[in-house]
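First, one chain by itself in structure tokens, the form predicted alone.
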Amino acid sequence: MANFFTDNEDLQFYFDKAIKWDKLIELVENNPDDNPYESPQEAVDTFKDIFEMFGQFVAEEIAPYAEEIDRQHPRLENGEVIIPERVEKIFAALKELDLHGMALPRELGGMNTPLLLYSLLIEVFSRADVSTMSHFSFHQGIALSLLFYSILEDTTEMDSETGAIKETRFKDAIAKLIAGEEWGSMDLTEAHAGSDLAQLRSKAEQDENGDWFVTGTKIWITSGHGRYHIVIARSEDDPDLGLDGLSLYLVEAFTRDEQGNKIRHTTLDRVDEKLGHHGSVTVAISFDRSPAQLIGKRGDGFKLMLMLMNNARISVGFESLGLCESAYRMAKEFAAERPAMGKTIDKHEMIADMLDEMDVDILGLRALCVDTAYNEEIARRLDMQNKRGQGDEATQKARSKDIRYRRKRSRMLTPLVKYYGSEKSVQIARRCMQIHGGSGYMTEYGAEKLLRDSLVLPIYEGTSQIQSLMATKDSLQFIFADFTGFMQRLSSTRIKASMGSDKRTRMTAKIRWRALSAQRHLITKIIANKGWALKDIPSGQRMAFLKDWDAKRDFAPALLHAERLTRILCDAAIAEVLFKQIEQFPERASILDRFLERADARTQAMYYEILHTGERLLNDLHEGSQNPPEAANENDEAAA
């Protein structure tokens, strides 16, 4: 029997060895009276049973029908979306599996598993068909978001000792989402405002009774034919407020009468015809004074939406990983069977090189995804313990220190996961098609479908360029916050790159040194262009000094090279994760060696470009303009 978990040796390594399940289980199972497991190992065994069952399900009940899913598109009839029969059957079966709420607390109807287990399932699901996975994620994803928002706004009552949820604001919606009866969506994009959220026109108004209503149109909404919509809209009339004038709302697109019939409060304008992802529904939806519930505080919409999107970006990393795995395996299988010039093409040097790079990129991406998701979840769950006041003062203080470290790491890695994963998915799918030759261009083989499905990954949940700007902004802010510490890291890394005890240590340090040195080059250039020297700015004033600058005008060199810097940061982060692995698992050394061999050449090229290119283009952009170049539609989010 086919199984997308048991046939993946590297994925099993993370599940069986690398992931510290004990730590997660300790944080997840806070209530000893509600813990169904006699030991952490029993919990892990249960997780593995779930994973093996799910791996078999997607391999046998979804993957064989990928072509059919791609061919049969959803359509709009009489204001409602009609789902193709195959997709309907898949989601009826998924409902029976009862996995929509696996990471939600038991008291709300979930299974109370670590969120990391769900993230790993995203990979194997995406390997089967990335579009149906996308819709699957909008059950649990929206349920978790509603619970998180309720906890954040203090409308969830929890037992201070056990952490058990007694009551939560969105309990009814969460229950329906977990049961698979309804699903939701994240409604962000408008026709005239892509990534530039300050230009949003959807409006929220409050009547004399304090009730909220949303009016406007949202486009490109994945699973937007569902019931529960988390919508960002302008609640404040003052145009100068920009992003601070946005608020977040829960809008029910429809309610149901006693017979279960829909009573619509929104209008589905169209179902979009897309290049790929045909198993998921993408719609344009209009709100006309649709009843809404304010989430959080007025004016916090952008901040709250960004929290939701950050989690979605980690998920896209796992989604990309699954597509990469599918493309690599398809290419490898074809190459091993296709003879040419006296041998199968996998034995030809160029094809062998392509396959090797595809494989090592996937191994590196999985390492990055797991590390990021693990640290993000640990930080969230530790934070919940502090919010409940668990432990004495010393315990809470130590916990806060751990939270700060993990949050910083997660914030640093999240844009890298989204960038590296989505870009590699396109590259690997493209190579899969190339290895198939003319067959890859034909629809019967499936290679061209994977390429079409991959192309949206560097676009949605924040483009690759947005991720680059966020990664660059954070790295430069860290320099301003602690310039002395940065210079010390730069110096010590340079020494390690030259004098490390072994080749792996030196190569890993060399890649990190290039990342740090590139940052130093960019920040020095920015400061020099203003006629300042960083050493002249008192350390306590550096962050304020940075905020006073115009991000659209003063940071042109960093904006130009943001994507190049991000590529170096990705390679440096992966190299360090793999290097740390071999301390505990020496058998993984060959994976690190293969990654370093390729990352060394890549980072050297990017580093050279940052140091020696760009002046001509910047001069051309500045010529005849008082306003130097902007990163179109990206700056507002990057400045957040």
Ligand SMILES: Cc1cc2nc3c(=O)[nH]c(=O)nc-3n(C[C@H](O)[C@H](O)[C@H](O)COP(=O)(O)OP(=O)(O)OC[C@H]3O[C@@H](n4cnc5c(N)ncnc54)[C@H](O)[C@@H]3O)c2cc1C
The other form holds:
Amino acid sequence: MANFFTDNEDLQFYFDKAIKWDKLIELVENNPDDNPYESPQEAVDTFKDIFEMFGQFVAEEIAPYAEEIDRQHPRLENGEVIIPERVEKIFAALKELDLHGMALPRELGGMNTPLLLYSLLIEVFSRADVSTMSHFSFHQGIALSLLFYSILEDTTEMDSETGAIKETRFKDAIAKLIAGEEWGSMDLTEAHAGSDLAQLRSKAEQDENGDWFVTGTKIWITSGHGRYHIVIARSEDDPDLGLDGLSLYLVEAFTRDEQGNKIRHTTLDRVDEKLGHHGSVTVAISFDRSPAQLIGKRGDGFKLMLMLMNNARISVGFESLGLCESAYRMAKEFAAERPAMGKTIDKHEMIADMLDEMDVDILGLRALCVDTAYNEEIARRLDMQNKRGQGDEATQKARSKDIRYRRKRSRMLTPLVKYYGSEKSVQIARRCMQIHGGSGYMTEYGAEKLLRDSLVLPIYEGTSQIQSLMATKDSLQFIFADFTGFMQRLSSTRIKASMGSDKRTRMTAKIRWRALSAQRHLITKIIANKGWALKDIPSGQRMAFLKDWDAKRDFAPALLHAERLTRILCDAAIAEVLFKQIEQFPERASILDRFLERADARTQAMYYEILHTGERLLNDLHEGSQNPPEAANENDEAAA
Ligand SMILES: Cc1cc2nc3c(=O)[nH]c(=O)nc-3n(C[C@H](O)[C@H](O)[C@H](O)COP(=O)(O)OP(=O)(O)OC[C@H]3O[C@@H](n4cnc5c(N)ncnc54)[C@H](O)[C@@H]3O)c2cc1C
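What's the form predicted in complex with this ligand like, now that we've got the form predicted alone?
Time for the whole complex; same chain goes first.
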């Protein structure tokens, strides 16, 4: 019997050995009066049962129908979306499994599992079909977000010791979402506003009774045919407020009468025809004074939306992982059977090299995804304990320190997970297709479907360029906040890179050093450009000019190289996670060695590009504000 969990050795390593379930279980099962497990081991065994059952379900009930899912598209009829038969059947079966609420608390009808377990399920589901997975996530993802927002705005009443939920504001919506009765969605994008949410035009107005209404059109909304929409709209008239003029709302696209018939408060304008991702519904939806409930405070919409998106970005990492795994396995199987010039193609050097890199990149991506999701979840759950005032002062202080560390880590890693995962999925799907030759271009094998499906991953939930800007901005901000600390780290990393006790230590440090050194190079350029621009500023205004920093104007070199820097940051982060792993699991050293071999070569190339390209383009782009003459740092190059 096929099973996407038990046939995956690396995934089983994380489940059985690497993940510290005990710590998670201690935080999740916080209530001794309502803990169904006699021991943490019993909880882990239960999670494993769920995972094994799900691994088999997706392998047998979804993967064999991937082609059918791809061929049957959702359509709009009489203002409602008709879901194709196969997808309907899959979702009926998923409803029976009752997993939509697995990470929700038991008091709300969920199973109270760690979120990490759900993330692991995302991988195996996406291996079967990434688009159906994406659709699936809009039950639990929206339910969890509503609960989280309600806790933040203090409309959830919890027991202060156990954390058990007594009452919560969006209880009805959560119940319907996790029962699989209704869908939810996240509505940001408009025709004029994708990455640049400051351009949003949808409007939220309050009447004399204090009730809110939303008007506007949102496009490309996944699962937007559903009932519960988390919508971001402009609530403040002052145009200078930009992102601070946005608020977040829950809009019910329709309600139901007693017979269950829909009473619509919104209009579905179209179902989008897409290149791939046919198992998920994508719509344009119009709101015309649709009744809305404000979530959180007025003006906090962007901040709240980012919180939701952060988790969604980690999920895209796991989605990407599943797609990569599927493409790699498909390519490997084909290559082992396809003969050419006297041997099967997997024995030809170039194909063997491609397969080897695909494999090691997947192993690296999984390490990064699990580390990020684990730290993010621990930080969130510890934060909840502190918010409830659980434990004495010393305990809370120690907890706060732990939260700060893990938050910083997950904040740094989240854009990398999204970037690396989605970009690798395109690269690996493309290679899978290439390895199939002409067969890959035909629909028969499914390789071209994987490539089509992969192409949306670097676009939705924030494009690769937006992730790169976030990663770059964050890393440079940390440097500006503690420049001395940064310089010390740079030199200690360099010493480790040349004098570390063994080759693995030296290579891991060398990759990190390239990231740090590239950052120093960019900062030096930014400062030099600013200094150079002084020549055109009248002497009385120079101090003011030096104090006035504008990201768009002054940070051009970092903005130009953000994606290259992000690639180095990804390789550095993965190398470090794998390096740490071998302290406890020395048998994994060969994975680290294979990763370092690849990452060393590619980070060197990226580093060289950052040092030596871009000057001409920046001069063209910023005509009139000439940059100072280029001065490459030869010492840096020698060290790289
Ligand atoms: C299948 C699918 C499902 C989707 N589901 C949803 C959903 O559920 N909810 C929702 O709200 N939206 C959804 N979207 C929309 C998606 O989030 C946006 O497409 C995405 O945010 C990019 O916005 P855009 O398409 O307007 O591109 P733009 O923002 O116009 O960007 C175009 C290009 O310019 C680049 N770019 C933009 N700004 C910069 C910059 N400052 N520096 C460098 N490069 C830049 C981008 O990276 C991109 O390559 C979905 C899209 C698709 C395709």
